[in-house]
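Single chain ahead, written as C-alpha cells, the form predicted on its own.
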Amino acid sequence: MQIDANLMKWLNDCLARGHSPESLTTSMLQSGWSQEMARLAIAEALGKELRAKPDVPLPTRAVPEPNLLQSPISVQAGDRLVDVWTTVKFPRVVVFGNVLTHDECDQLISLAQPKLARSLTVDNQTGGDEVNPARTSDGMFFTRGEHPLCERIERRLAALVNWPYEYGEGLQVLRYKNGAQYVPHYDYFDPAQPGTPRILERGGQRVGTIIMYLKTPERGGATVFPDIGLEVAPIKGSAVFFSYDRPHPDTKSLHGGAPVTLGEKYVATKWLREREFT
C-alpha cells in the first residue's frame, strides 16, 4: 500500500510539535482515512522513534467506529436511524440515541428475565469465570442470533460501527438493582495473565463495546469513564459505544456502572472481537 508522501510530511510534522499518535489516528479517521491507512501510516512515522524507545504504545489493531463525518445528527444503522448525542475523538466514545425502541428494550429483558443469575467476571488466571465482589449485578448471555430479535439488533449495531457481525460475542443482559454497581475497569484481555491465550482463542482481542441501556433507574446508574470524567446517563432506547485499538491502560478505555441509588437498571452489552468469534 503506497502512502501519500503529504501525509508522511504532516505526520513527521505533527509528532515533532509533540502531538500523539493515538490523536493523529484519530484525526485520519475523521478525516476519512481508513484504519489501515492510519495503521501503516503512523508506523512508519514513528518507526525510528520506537527503535529508540521501544515502550512508546502504537495503535495495533483495525477497531470498529461509525462513519461520522460531517458531523451528523444521526446515521443510518441497517434498519433503523439513530442519533448522535455526543462523540469524544480520544478515547473514541460515542453516545447514541434511539438504538433501540422501547418495545425491543422490554422484549429483550422478558426474553433474559428467567436466566438470570449472578454475574460472573473473566478468571485471568485460567480464562474461565468467576464471582467477582466489584461487580454486584445478574446477569446472562445470549448467543450471537440466538432468538430474531438478538439477531435483529446485532445487525443493527454490525452496521452502526461498520464491525462484521460475525466479530461480535452475544449479547449480555444484566439487571443493576439498587445498590448494585461495576467498579471502573478495562473490557481488553489482560496479555500479561496466564488465562488470555485460552480466551483469544475465540475470536482475538475485544476492540470495542457497546453499551444499551433497557431500562432506566430512578437515579444513579451512569456509566462513567473516569480519565475524562465522562458520565452517561442510563436512558432507555440509547447507548455508549467506545473501542480500544490494543490492551493497554493509555487507551483510556477505563470504565464502570455507579451504583443505582434508586430504582433498578437493565442494559444489554455487544463486545467486539478482532476477527469472528466462535
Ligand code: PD2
The other form holds:
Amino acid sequence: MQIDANLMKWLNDCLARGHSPESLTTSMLQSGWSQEMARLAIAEALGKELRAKPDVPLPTRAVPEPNLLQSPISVQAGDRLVDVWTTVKFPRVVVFGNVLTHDECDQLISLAQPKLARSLTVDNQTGGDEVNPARTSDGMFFTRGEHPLCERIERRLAALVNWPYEYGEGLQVLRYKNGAQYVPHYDYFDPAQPGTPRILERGGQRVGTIIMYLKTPERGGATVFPDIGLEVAPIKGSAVFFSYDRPHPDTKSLHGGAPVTLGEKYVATKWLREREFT
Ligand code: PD2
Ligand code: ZN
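Return one more block: the form predicted together with the ligand, after the form predicted on its own shown previously.
To see the whole picture, the full complex is given below, headed by that same chain.
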C-alpha cells in the first residue's frame, strides 16, 4: 500500500523528536485514520527510521492496542461488550472483565480436556519443545479457528486489541493444579538464541499476549508483573492483555503465574505476532 508522503514525513519527524509509536497511533486515530492504516504507516515509518540508524539493535514494532481513548468503562469487541477494569501505561497492561461468558469458559475447558499434557516450553537452542521445571502446568494448543467456539473468541480478541485475526497463534489452554506455577518469563522469543530465527519464520515476533481466566482457583494463581509489582487476580471470564514493542527486558513485560495454593486454575492464552501466523 502506498502511504501518503506528507503523512510519512510527519511520522518520521515525530519519531525523530522522540514520540512513541503508541502516541502516534493515538494521534492518527483521533484524526480519523483507521487502525489498520495507522498500524501500517507507523510500521513503515519505524522501518525507515531504523534503516537510517543501522546501529539500533532492537527495532520497536507496532503493537496491538485496545481503543481506550476517553477512558471508556467498556468497549465493544466484535460480538461482545467487554469491561475495562484496570489500565497501566508502561508496561502496557490492560485488565478486562466479562471477556468470556462462564459458559464459554466451561466449554473451552471441556474441549481442551482430552489433549491436556505436561506443558512444554520452546527449547531456545533448537527451536523445539521441552519439559520445563519452571512451568508445572498442563497444557494444550488449539489451531486457530479449530472449533467454532475458538474462532468466535479469537475474532472477539482481534477486535478488542485491534490486531488482525490472522496474526494470532491458536489458543493455548493451561491447567494449574494445586502447587503449579509458571515462573516469571518473557513471552517474546529471545533474539540471542540460535533457535529463534526458525520460530520467527511463522509470523515474526510475539508483540502481545492475552491471558483469559477460565476457572478461578480458591487461593493464589495471580498473574504477576514483578517489574511493577502488579498482581492480576485470576477471575473467571476476565483477561489480562499486555504488549511489548521489542524483544527486550526494557519492555518490563516480565510476568509469571504465581503458585496456585488452593483449588485449580485454568487459563487460555492468545499470543499475537507481528505478521500473519502460518
Ligand atoms: O497463567 C498465567 O497466569 C500465566 C502467566 C504467565 C500464563 C502465561 N504466562 C503464559 O501463558 O504465557
Ligand atoms: Zn507468559
